[in-house]
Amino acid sequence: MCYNNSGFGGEVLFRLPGNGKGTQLMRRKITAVLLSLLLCLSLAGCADRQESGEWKKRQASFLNLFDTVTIVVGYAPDEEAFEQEVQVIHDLLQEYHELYDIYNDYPDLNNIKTINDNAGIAPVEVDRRILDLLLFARQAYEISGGMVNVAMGSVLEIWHQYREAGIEDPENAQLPPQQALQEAAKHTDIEQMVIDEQAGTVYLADPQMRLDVGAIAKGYAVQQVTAELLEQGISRYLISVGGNVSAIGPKGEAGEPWAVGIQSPYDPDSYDYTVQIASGCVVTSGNYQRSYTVDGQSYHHIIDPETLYPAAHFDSVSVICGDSGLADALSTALYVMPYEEGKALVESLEDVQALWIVDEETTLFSSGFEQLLR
């Protein structure tokens, strides 16, 4: 774990990368893109330290959860009150990393790798946490008619699999078979999950079905964790986790709003428009991460339920509002839906804006969005 304390002058601009699973090649992409993010806050680097007693804003970064890079900004009194805080931060997201895991077995842990193992063989008794993720991933799919179904793991999983084979030889990537996908997608009836509260299990009736909550699970994930840290009492912190940013509290003594900025789906190294929330969340899905290429065709990993394919109708869509698993799940379901479609959806939801990048000369927003440009 690294920690930035320099006090570096200015605000913070958390430039949000897409959702999604990342690669060999992506961990090292965001490794790079990380050090030169810090070391542009602080050219003295991670042993920095401010004098006790003083309010000064401070930083923390790790890179073994979600898969992608955590970055924790924060207001505390002294060096040692932020790491305490900041550890508090990382053992709760480490949890939720744990439970929401489709790769990685863990010792004495059934998590969501566990219920897919089990498929069609056994109910699996889990965490109530993981019991209360796939009991939203269902809200979810009814709010975006179907648009985010954590049952697409089969289809996701074909996706997943030629997109690493493309990364590591990108000479003889190629596409999945049409068949393929076609044949997955017969194993994506969410219904077929079927949750017991009372007994604490998760069963797929479907031996072929598995789970892919990666639409959701850092989004919620960090709500949880954000209603855990308010409890005890911790707050002044923004943490960004991959393209989820979420602010407990105002920033500073003064309670001023964090500033965050949106990056563009076109350079890396800027961002297009800058919001500022003093609570809740940002979150933006892209093209821009996670994607192969395959005949000069670039192929990004959000995958459209309808055509099985990637979803082509904007370069980034990020989504404001006070629930980061909810938002999660919009930017997913916004992405992959025209966009009359998504801003209706939006539009009948209390708290919601959108901004749509559909190309470098198209920027299309939901009614309420522009108030919260900075």
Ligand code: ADP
Second form
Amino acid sequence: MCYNNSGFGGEVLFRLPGNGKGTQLMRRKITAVLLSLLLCLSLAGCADRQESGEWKKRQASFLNLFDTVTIVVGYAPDEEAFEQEVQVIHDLLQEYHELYDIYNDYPDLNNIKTINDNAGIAPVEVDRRILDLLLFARQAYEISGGMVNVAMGSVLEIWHQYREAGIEDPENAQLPPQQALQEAAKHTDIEQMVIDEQAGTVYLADPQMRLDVGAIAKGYAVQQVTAELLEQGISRYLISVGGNVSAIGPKGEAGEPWAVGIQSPYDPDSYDYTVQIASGCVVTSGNYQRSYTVDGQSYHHIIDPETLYPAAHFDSVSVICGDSGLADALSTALYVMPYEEGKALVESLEDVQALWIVDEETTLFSSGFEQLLR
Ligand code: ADP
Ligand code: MG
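Coords for the form predicted together with this ligand, given the form predicted alone:
After this comes the whole thing, all chains and molecules, with the earlier chain placed first.
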């Protein structure tokens, strides 16, 4: 774990493994993301500067979780207490990171990658937390009318390969062949994900199907970790895992809300809106988060299951609600859906608000969103 608890405005300390070109790109990207997130949270926290007694505001960041930047901001009486609690937060998140990883194996652990590796071969016995994530994934599929489909891994894998190659070698960046996408799309039937709760197993009945839980896993993990921390009596923290921001209790003892900045899609160093939350979360999906350029056109990472191409309605969508898993699923769903459909979905749900940044001139809000703006 690498963390910085020097407070806002302090030097940001972090370490990245490797020296290759890809790593340098990754380093630049992560630096930009980290700086913008820090700015976002610190600007949003301008009014939070006052210290309540000994309880000073502190912060830490990690780069080893969920292929993104995690930032923890919190109040603790002293550095030691802060470090201990940050360690608990980190370790809990790391467990979920390993369980929900689709790219890496871990010793003595069956994770989502193990399920993928066994597609068409055998059911895989998994931890309860994987069963619960995949049961939630089914709900996300239902709620979103199929727009969020974790069984789309075969299609997403192709985009992932072309995006990584295009970032590595921008001069030769290419789009995936349409035929390859269409062929892969034949293996995205979520019904082929067989969950046996009794046996504790998951089986992909279609040998060419792959799971990609990127649209829901961070938010779902953050939700579970939030609940576990509160149960352990750890509170007064705001955590952001790659833009999945969740309040672990309110900011102050008297229930004061946190101020959370929503990053501008057009400038990583500024934020467009600030919302106040005493509990719950703010989750954003945007076209600026992971993208590459082909012939001057940018292609990002949220794929419309109908066109098999990046969704093009908005530059970002943010969702605020009490459950970070639901917020993550919804932010991806709303990003893919046309506004009218997405708005109707949001208005049909209780305690869910959303903000759609259409372009530099136009932002749309759900009916209760403006009350949350600071
Ligand atoms: P981020 O992960 O950048 O915070 P999202 O929560 O919107 O953003 O999730 C995007 C990720 O979800 C992609 O990187 C990909 O792994 C996966 N994904 C993209 N499109 C879809 C989709 N339509 N359904 C399910 N998963 C998707
Ligand atoms: Mg999401």
